[in-house]
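Next comes just one chain, in structure tokens: the form predicted alone.
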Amino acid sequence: MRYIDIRSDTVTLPTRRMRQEMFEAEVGDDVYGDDPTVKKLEELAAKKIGKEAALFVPSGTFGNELALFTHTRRGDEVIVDKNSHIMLHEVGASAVIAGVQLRTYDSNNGIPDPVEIKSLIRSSNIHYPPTALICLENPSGMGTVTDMDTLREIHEIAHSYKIPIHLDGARIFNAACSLKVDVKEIAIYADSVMFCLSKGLAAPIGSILAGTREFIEKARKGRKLMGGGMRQAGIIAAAGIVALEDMIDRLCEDHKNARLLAKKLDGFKEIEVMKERLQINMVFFKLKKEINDSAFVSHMFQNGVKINPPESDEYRFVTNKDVSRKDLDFVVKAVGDFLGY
């Protein structure tokens, strides 16, 4: 049975390309920086986000933890946004892995505040920790992009302060699509990106940590501490390549398909669509009405739909490549029939 999976873009397929690369693909052993498919895919990288270097790391996750780990030392404080994944859903490894404390400020649905980002800042006292780095996510898992303007104004305070910025971009192609700009004009505005192959590109794994070449060399080793040392990592690099090459730009696509979702579900009395957080491929929702959240979930599973269960009261369906029109229209049938149309 063919599931229709709307759980996250995570859940993306390799393409036949992909998949034929991947078999393909020249090998070395990257750890000593043999690997000329890696090379390719960083050099690519680095060229679309606009920055110096880029190192190939196997998780979104890893990359965040990575960027933090080579931009602070241990004690230091990091500004970010208390909904933010690194918050909130990366098993509080700011702690373990870099030994620093989270500052969380409050933001609009995802998008910050640069006065309120600028009053976290600590001053010199003997007893504060240092404020070594602020950390964005654009677009955020709320379904929200920061506009270009509020980026340029935090970047000017962080510079001011002599703070550098790490930007989760996991989704930044997203981002992009949204902003209807280059990938680069975002990425300007932060010292270190991070994004990944594995959403919406649909490479299999994989994300990007990209920055300066003195960064990236640095963070080369932090990789080497946390484990990420690959070796013929050609195999799933030459994948993160053609997603780099062939997937960005059908990302709006989704974008079209979210509001098409949401349009839909918005037209059953018993949902409330959160309609001001879709901006990118995600479409954020709640039940008016009071029902069994293992029920739904088992329902839409025995009917063919893969969904999460709420989180904070909200269900999230995620278009995706592999979900086409009339896949929407089969998972609002399902709906309807749980809620009784």
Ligand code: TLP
The other form holds:
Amino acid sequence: MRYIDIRSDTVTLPTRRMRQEMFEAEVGDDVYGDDPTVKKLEELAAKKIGKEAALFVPSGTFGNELALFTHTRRGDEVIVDKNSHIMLHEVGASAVIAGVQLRTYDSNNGIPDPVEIKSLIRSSNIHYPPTALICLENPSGMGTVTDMDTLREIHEIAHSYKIPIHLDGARIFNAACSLKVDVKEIAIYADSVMFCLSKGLAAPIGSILAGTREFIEKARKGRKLMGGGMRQAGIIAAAGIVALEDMIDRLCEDHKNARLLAKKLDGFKEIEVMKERLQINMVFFKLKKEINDSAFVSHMFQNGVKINPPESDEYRFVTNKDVSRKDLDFVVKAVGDFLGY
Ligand code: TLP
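Target state, the form predicted in complex with the named molecule; input state, the form predicted alone:
Below, the chain from earlier opens the complete complex, with every other chain and molecule after it.
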């Protein structure tokens, strides 16, 4: 049975061209620097994002935690959004790997307030840990995109304090589509950027960490320490190259589909769609009436639709390249059936 999978865009399957390129990839031992396909991916990724150098890493979590590990020293403090992936969904790795303390800000639905970030930067009081890094997430995991003015303002503040910025840009190409800018224009406001090849871009594995040549050389050693020195990794890098060549331009289609899905779901009086958070390929909604969440998830599954249970009472449906417009009608019908229409 074919399932319509809207749990995430991480579920996207590799394209035929990805599989072909993986099959034919020229490979070598990348720890020796011998894999031409990994090198090609890293060069292409650096060029696309507008940074001096890039490093291929196994996952987004790995790339974020490696960034923290590379930018900071044990005992430093890192400023992050209280709802960010680094804070909520990385198993507390920042305490284990970088050994840092996180200090959180309260964003407006994922949009940070520069004034609040500034207020969290530590002075040189003997009691305080030094602020070593500011982390941003764009798009945010709440489905919003931070505008260019806010990014610029935070960048100015950070640099006046000589504090670097790491951007969790897992879906940075979605942000670029939403803001109608080249991705480099967003990346310019961060010292390091992590982005994922394996979300909407559909590569089977892998993310990129990008920054200055010096930062990436340091990160390469950190990647080895973390067990991420991969050998004939060209096999997977080949799919990453296709992700960057073929899959970026179509992301806007996922955004349109998300808005369409949101409109249809909002037609049910029992559903409240978070319309102010409809800027990428995610639809968040709440049920206004009491329902049995696990009954809803299993009803959808039995009707051929995979969804995640709610987080903080909110459901998240994610459009992606393997979900067509017709599939969306099917999803809406399954929801309607559950609600008794
Ligand atoms: N997000 C996943 C889950 O882990 C929640 C998803 O389904 O959205 N940064 C952001 C903003 C992310 O959304 C994710 C993954 C990551 C980092 C981590 O990427 P991976 O899963 O490759 O470690």
